[in-house]
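Just the one chain here, the form predicted alone, laid out as structure tokens.
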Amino acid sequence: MSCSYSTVRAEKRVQKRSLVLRLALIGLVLFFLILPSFLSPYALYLMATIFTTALLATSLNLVLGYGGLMHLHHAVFYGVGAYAVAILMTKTALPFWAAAIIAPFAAALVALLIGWFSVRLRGLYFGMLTLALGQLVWAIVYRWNALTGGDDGIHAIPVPEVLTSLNASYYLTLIVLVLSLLVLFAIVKSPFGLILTAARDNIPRTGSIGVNVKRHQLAAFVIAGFFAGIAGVLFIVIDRSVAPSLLYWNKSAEVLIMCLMGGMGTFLGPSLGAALLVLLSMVVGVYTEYWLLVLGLILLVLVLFLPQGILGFVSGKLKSASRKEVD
């Protein structure tokens, strides 16, 4: 009887916390909707950049945090999405919205090609192959001057007049981020997402119950590439230019650091890490050109004292407190 009563109390606490979390998220979205009225143009640009980077980091977390795949060159799909829009807008007569729809599928196609070879390997070998193939794509973009502009990139990319203001860029990136996060969250909580997490924890056991692990990992890889391509489209809306540096390995390293900083395997952790890293680069960079040294010290502290990331640490503390209440 007491056990049943404790279970009911625990369920009620879980429901209450879930309701509080949902209300907090709704309140956060409403806050971001009215925020532009109080921000300067530079702050609006900064927030739009954070939203775009948060989507990129969350897409990586699908394969890194939930899939357990050591993906070391995720930014290549970000760059492919951005370049697809840039090339279609400057080399063809397609309207922007058509180019914006095609670009994520172009990124997903590249993800399919890279993933097809990479999922046959595991661990560090998987990561090194994604890094090598990603750098191959970067080399093609860097050298194909006639199509991509080579080292100069592509500038003055036309976008619809409705998107030329910073307010419009802010709201577009916010809306796309929220919708993308909802879709990604549904994927993570779906049977597909649960199988992906199970494969992360134990591949042999997951395969022994008849699950095609490689197929699920490849599907996750392609989905992550698709959403990284969407982030690439948003980058074009904000900056209206593109360069090969978007596809270089150091950009992927930054995205990986965002996941580690915020909490790999927690859903909102990468978004938090993206916000912190972008703010660090902008704020600390004003005072010193050695902001990467500051970032390195912060990462050292995180690795030593918060290996699960900021949100992972907070989530662990909340779960521990919840277990104590049940006991």
The other form holds:
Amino acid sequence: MSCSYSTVRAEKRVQKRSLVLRLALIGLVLFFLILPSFLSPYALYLMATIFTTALLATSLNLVLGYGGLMHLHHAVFYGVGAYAVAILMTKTALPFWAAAIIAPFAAALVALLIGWFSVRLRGLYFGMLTLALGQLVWAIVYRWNALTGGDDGIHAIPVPEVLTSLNASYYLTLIVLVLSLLVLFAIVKSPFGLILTAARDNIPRTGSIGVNVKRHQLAAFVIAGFFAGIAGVLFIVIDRSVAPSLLYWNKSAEVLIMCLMGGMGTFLGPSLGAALLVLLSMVVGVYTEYWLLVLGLILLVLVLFLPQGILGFVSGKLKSASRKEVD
Amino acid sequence: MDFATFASQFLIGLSRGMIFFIVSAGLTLVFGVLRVSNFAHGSLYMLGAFLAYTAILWLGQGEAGFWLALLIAPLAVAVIALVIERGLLRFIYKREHLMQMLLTYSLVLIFGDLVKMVWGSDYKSLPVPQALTGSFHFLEANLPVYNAFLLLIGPLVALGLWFFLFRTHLGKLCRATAADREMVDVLGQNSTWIFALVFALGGWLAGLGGALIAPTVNIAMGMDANIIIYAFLIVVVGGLGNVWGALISSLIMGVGESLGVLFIPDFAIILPYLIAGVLLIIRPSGLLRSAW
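Switching conditions: you have the form predicted alone, so give me the form predicted together with its partner chain.
The complete assembly is shown below, putting the previous chain first.
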């Protein structure tokens, strides 16, 4: 009896906690909505960059954290999204909104191509194939001068002026981020997302209950590519220029570090990691030119002492605390 | 295009492949024995080049300077590798791949900035040593002597590795450790220091590759990022941990890239990635048998 009683109590506690969490998140969004009136122009730009990067990192985490796939080159889809907008707007007469709608699909298409071949491989081999094919895309972008502007990239992309004011780009990136996170969260919690997680934890068992694991992984890969493409569009709104460095492999490594920092096992971890890294790079950049050294040391400490990430650590502590209460 | 151009470009590609081989042989050994994907391998290569530069500055540009630098720089890199293995890597052997990779990536970032601190961010260059300047002519083809030298060194390194791995007791232990570490321990051999030794050997090879390439390129930041991706692809395409697989895929990559310059000059840069991608798609587990 006492056991079931304590279970009920624990369940209530969990419910209460998730209600608190939900309220806190709504509060956070409201806070972000009124924040611009207190921020300097530069801080506004920085926040918009954080929102964009958070979306990029969260999309990677769908594959990395929930899918358990060692995806080593996610920045490609970010870059393809950005380049798609840039090319469509400078080479064709398409208006911004049309280009912005096409771009994520272009990213998803590239993700389908890369994913199609990659999901047949396992572990490190999967990672290496994503890396090879991703770098292939980078090399094409880097060399195709006529289309992509090569090394120089494309600048002064004519994004409508309504969107380019700092306030507008802040709100646009915030709204797109919140909506995308809601969709991604729904995906993670859907039967599809649960199968993905099951396959991460045990591929043979998931396969033997009749699930086509590879197809699910491919779908997750394409979805992740699609949302990275959206992040790429947002990047264009903020910066109005693209360069090949956007899809070089060390950009992907940076996004991986964000996921690790916030916590790959948590939904909001990558967003937190993105925010922290963008802020840190700015703060540290003021004092020293050796930001990468600092980043390397941070990464070292994270891997050695906090592999579950900041949010992972916090939620682990909360869980063990509630378990103790029940006992 | 005539045969001569083709032949010399082919030979230059082969000599580039030799550098790829020397570097990726180290990476694949570490892969095979320690089972760690070492992103910092490219940094060790870069360090090899910078250390060779500094050594030659100290020793003077004379004939002996180059050869001494070729001796000193890789050894110095091997010592650095040993420190990395004992100081850091040994704590993460039981962790998942991604974590190991990220740890070594942190070293990439750290070494990148350390090199910037010590050597600055300007390009450095070294002259080709006197004895190795000029070029050979045969069958109308034209080959710089330095590239011919690399064509000689590559097989020598391969031979040395073969001798070490298959003809010495220590090499046998290395292979045994790659196959089954616990069994090696159970049989009373100390696998811990085999790990350290193999990582130092990997570092030595990376440093040697860097020191060898130094006279032919701009020694600069960013050398690490380029080579490490090539080396990783070569190692995976060749079959993880398989030195001979690494040799074959190094030569394919080197020649492919070099001939690409001839046929599609603008897009030659995509060829290594394309080749690696296609080979991985055709033979997902590598050309030769993986050590895993």
